[in-house]
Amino acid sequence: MMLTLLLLIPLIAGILSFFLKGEGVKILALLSTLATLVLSGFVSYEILVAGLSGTNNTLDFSMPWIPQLGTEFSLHADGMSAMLCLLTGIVMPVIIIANWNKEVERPWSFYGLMLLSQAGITGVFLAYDALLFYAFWELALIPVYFLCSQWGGEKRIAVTFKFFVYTFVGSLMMLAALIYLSTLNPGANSYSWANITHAGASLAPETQSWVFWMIFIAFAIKLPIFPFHTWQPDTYEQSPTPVTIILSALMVKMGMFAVLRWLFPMVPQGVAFWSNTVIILSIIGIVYASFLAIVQTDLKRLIAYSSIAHMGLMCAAAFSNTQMGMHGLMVQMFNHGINITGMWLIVSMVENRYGTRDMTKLGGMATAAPQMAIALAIISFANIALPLTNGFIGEFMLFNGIFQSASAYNIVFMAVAGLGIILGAVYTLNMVQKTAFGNTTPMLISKDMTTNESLAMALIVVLVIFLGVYPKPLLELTQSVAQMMVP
């Protein structure tokens, strides 16, 4: 029942939002997101306690859906999916709190679409039926498309169209592969996770090879990794900040989660055959995106390329097929979501006060707005994985996993990927210096964080420091899943 409530609360609240006016819609959005936060926290706690006690540490729910198609409404939560539901539960109320005092055109539509996207994202993390997974995959995309196209920047129409075409084409390829796999073993539950993964794993290696790309491209676009990333910087730049946070903190995790939950057990021989190729593409993305981030002057584009580099490292660790890398990946998915949310909130505050995101026109924030400058420094340290911040433990495990890979090129992979740490420090610290500690600009601001912004940022900073000093709960929550994926 708890799993269905995680979906129903944002879904029903999102539908109701279209019928409300005034402040009522914001109150409803905040209350519903807080409710899902509490519920996702309880689900994570239940799974954590069960895992520590040695009992079944999963939650399941299933009921008939469309039996004629061989599909069920089947939900499943283990440590990984519970962690990502918790991340979603944290990020959504933080977005609403941070934007509480900002005016939005047609708030009933804006918050309604935000909540519907939350329902779709949560559904992706919980779905245990392939057709249900696809339905939620698309449900998460459609509200974000309308949010970008209606509340985005000047170039929003062209950029959103590119984003939609990219993701929709990838989704259709994935759907075709899922339909093909379901026909191999038709029956009452032909789309169930067990049936789909068994059907795929039973295929000949050469068949798994092309099925791998049919499915992986959809996930690679969502991540995104090189060369499927070209929609991302423009979309992040043109989207309103709340939507950018959803895209970078949550929706990219859909792609990484889908690789682990569906792709790896579905075509294991295809994964083994193409793993080095994917690692090479991921590492190219790390270095390429890092160099592009260094030359950016727009804060949004800098952080967009930074996100590509971070996701490239996670993808490389995933395909290294080591337990350490897999465990670090799960931890880093959560921590990256927290850190990138904080970074986008800071960028939004800077833009609202200075009226620009151009770093060449910024400076002196530490004097005029010390709270913002301190928050920027802490989040930036986490972004470059400084020890005692939450970014350190996951990134250390990722590199350790790549090094332990059975590939003959593991040392080369780790060394080249390690450039991302150096380059990340260059562009991140350069951003901090120009924005907060540079020369005083004529557009110097005199307004620090508002009460609601301080509250939202305090939640992020507390998590950054707490999980940096004491990551044990997050490690224990995901440990059993990593051990199951790579015995």
Second form
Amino acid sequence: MMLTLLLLIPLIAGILSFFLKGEGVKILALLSTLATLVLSGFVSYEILVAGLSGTNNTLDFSMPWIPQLGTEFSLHADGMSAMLCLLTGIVMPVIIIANWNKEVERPWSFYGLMLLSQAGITGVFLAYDALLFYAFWELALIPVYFLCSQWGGEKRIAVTFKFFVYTFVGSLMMLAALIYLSTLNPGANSYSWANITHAGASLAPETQSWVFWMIFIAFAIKLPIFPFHTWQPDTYEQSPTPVTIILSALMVKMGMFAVLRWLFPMVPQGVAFWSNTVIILSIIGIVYASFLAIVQTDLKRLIAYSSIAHMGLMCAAAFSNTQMGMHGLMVQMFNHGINITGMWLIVSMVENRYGTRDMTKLGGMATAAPQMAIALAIISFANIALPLTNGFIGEFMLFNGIFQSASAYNIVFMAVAGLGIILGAVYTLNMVQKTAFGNTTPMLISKDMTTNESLAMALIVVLVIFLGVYPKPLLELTQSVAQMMVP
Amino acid sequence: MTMTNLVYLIPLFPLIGFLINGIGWRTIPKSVGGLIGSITVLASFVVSLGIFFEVKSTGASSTIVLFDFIQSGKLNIPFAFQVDSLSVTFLLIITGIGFLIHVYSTSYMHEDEGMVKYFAYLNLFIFSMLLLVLGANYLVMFIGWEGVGLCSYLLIGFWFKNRDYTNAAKKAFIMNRIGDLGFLIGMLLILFHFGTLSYQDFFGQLKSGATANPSMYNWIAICLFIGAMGKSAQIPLYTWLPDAMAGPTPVSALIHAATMVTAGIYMIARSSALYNLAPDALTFVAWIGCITALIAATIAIKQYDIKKVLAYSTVSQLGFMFMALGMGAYTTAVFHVMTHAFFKALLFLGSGSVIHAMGGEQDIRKMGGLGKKMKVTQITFLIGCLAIAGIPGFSGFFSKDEILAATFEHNKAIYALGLFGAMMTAFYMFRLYTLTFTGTFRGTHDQEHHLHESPAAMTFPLIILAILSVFGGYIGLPAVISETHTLRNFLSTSVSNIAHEEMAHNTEWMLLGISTAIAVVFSIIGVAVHRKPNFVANTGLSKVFENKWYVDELYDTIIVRPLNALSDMLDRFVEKMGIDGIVNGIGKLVRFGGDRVRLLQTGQVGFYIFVMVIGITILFALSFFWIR
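Next up, can you give the form predicted in complex with its partner chain of this protein, since the form predicted on its own came first?
The complete assembly is shown below, putting the previous chain first.
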């Protein structure tokens, strides 16, 4: 029941938003997201405690939906789903608090769409039925499409179109593959996780290897993995910052989550066959995106490429098939979401104060707005995985995972991926230097962080440090999932 | 309750200082900030002393687990501290010298508006360094390892309005990061082959003979050493250290003496059990150290910036320490770390006193005759020079001689080159001393009028350090003078040197004689040549030395610029024209198709999507409530 509530709160609040006017929308959005925060925190706590005491540490809910199609309304939460719901629960109110004083045109539909998207994202993390999963996947994406095209920057139409082409192609191929798999096991619940993974896993290896790509393309685009990534910098750049946060902190995790929850058990032999290919693509992506990040002048594009590099590392570890890598991946999914949210919050403050995101025109923030500069520095060092920030824990485990993989090239993989550590320091410190240091550029609004911005930022910073020093809760929450995936 | 159980207090005090000053940096008055910063480090020093005496009397080595850090599957890496003779020795150096530098800073930085922030960073620096030496496994060491990188970044770029300074800060961090990648790979290799990062387990496995492939020892040792190259400024990763003087001068003293650069020495001494099994790696370490010592010394001879001379002398002295490590004489390297910490902190703080008096001027061509106005600074600086040059009786003599003796025993080529390095050291230090403190003043009249001795908060640390620079060497007397080597005995519980044969006494006397002769003669030459300075533009080899062998330019040409060009090319051709070109091509194709079909439909993608989302939502909502 708690899982259903977790879905229904944003869904109902989202629909209600369209009928509200004025301030009420924001208050509704804040309350509903805070409610999901509390609820997801509670769910995570339950699962954590159950896991520690050794009892069944998953929550399940199931009821018939459209038996004619072979689909049921079934939800399932283990440590990984709970953690990602919690991430969603944290990020959504942070977005709303940070943007509290900002005027948005047509707030009712803006917040309505955001909440609908949240419902979709939560659904993706919880669905235990492939068709339900697909429905939530689309529910998460489509509001974002509207948000970009209505509230985005100058080039929003062209960029949204590109985003749409990419994701839609991926979605359709995934749907086709899911339908194909469901036909192998006809019945009232042929789309259930158990049936569909069973159907996939029993396929001949050759079949698995093409089914793999049909499904993986959708996820690879979402992650994104080189060379399916070019929608991302454009979309991040053109979207309004709250939407960018949803895209980068949460939706990217949908792709990673889907790989783990669906792709791996569904076509294990396909995965085994292609894993080196995917790891190589991922690692090319790390280095390639890092190089591109070095030459960016727009803050948003720089962070977009940085995120591609980080996701490349996560994806490489996912496919290296080690328990340590898997465990690190779980933790890193959460931490990346927290860090990049912090990054976008600062970018949005910078844009608000200076009227530009062009780093060649920025400078001197450490003098003019020291709080913002300190926040920028902390998040930047988390971004390059400095020890005692949350970024380090995951990255260390990910590298360890890649290194321990059975692949003959593990050392090469590790060494090349490791270049990302150095290049990451290069572009991140460049960014800090150009934005915070040097002579002061005049601000449009001469103001350091406002109360609501400080509140949102403080939450992020506390999480960055706390989980960097004491990652145990996160590790324990996801330990059993990692163990289950790679025994 | 023993003192050792209170070890967590040692890093805790500076951490508290950092938090107080860091959070209240805009409201706390300057002098209060300085007081908080200094007292917290003093407190750590006191606790360290207590633990030192306990370790000294019991000889015990203990591991104190604070909490679980990374736990995954069978792997458990705790946040744990190691208390033994090696870590305690470093604790005393870090907190002791760190405290003096804090005291000095209360006066030196008093005019700076960012003083409280400065003390916050300084405390964080001490905290990181303490974690580095206290860690009971490589991961905790790595936390401190990267932590000092962060702090050096913050402090080198402390005056952040100056682009050159922030560039130097960035360079320091990135160069260190290159080394850190080596360290990280080394750690992963240890984890992969031994399943642990804890010193106790790892060294235990090594000693019990549980082997991986023997060549693996060399690989692990070399990977870790790459980390040390970055942190301890060895070729090819040394160029950040001379640039690091962009920060306030006491920071240079901290980086060069008490923290940061000693990390690499500590790491190898700590890993002595590993390096003893890795002879090839040791040879590599020794040669890198030797070459670094020589190259840096040649550069130091031709620098005109008082801090640059000292910076290159640090690089060179670190080279000497790595030579010792490469001989398997780990305790000798630690001995030199200690004496070097005394006299290098003294010299840097002395140079700070000079720069303070000169109103920010750092060029020794514009100094001269400062001794008349600054007696304390002059005398203490002279003591520092005597110590680093290796004049008998001063601390540097004993430690440097021990290094040379070790190289003489194992590798005559390195011994010869080492002597050459020692020769240059004596020469450039007395060049520096003579040009700065003797002769006539060469600066402007205003500067001359302004010259004054520094206040007590600055001269007091100088005096203490001068005393240590004189007497600090007596804990490690050569065998011909004393039967017991106090420091080596103390360290023997935690560091295992490669066994060496006792040298014949007359050989040892001979070596002592050679070192002494070289130090004295070249000190005198250093003074004599520069008594009446005549500055002409350098040519030939001198010009190469003055321009630091053009290494920065070389790195710029073969690494920095090609990387930027590559990035630019990838952005333009692969990303925008290549991948995006294909995607947009597909997009256009779809649009073109859409245009044909539009005759039948409204043709707006948005409309379809809108219908779809509404449809899905309704389907979902209806069936959910209906079926229930």
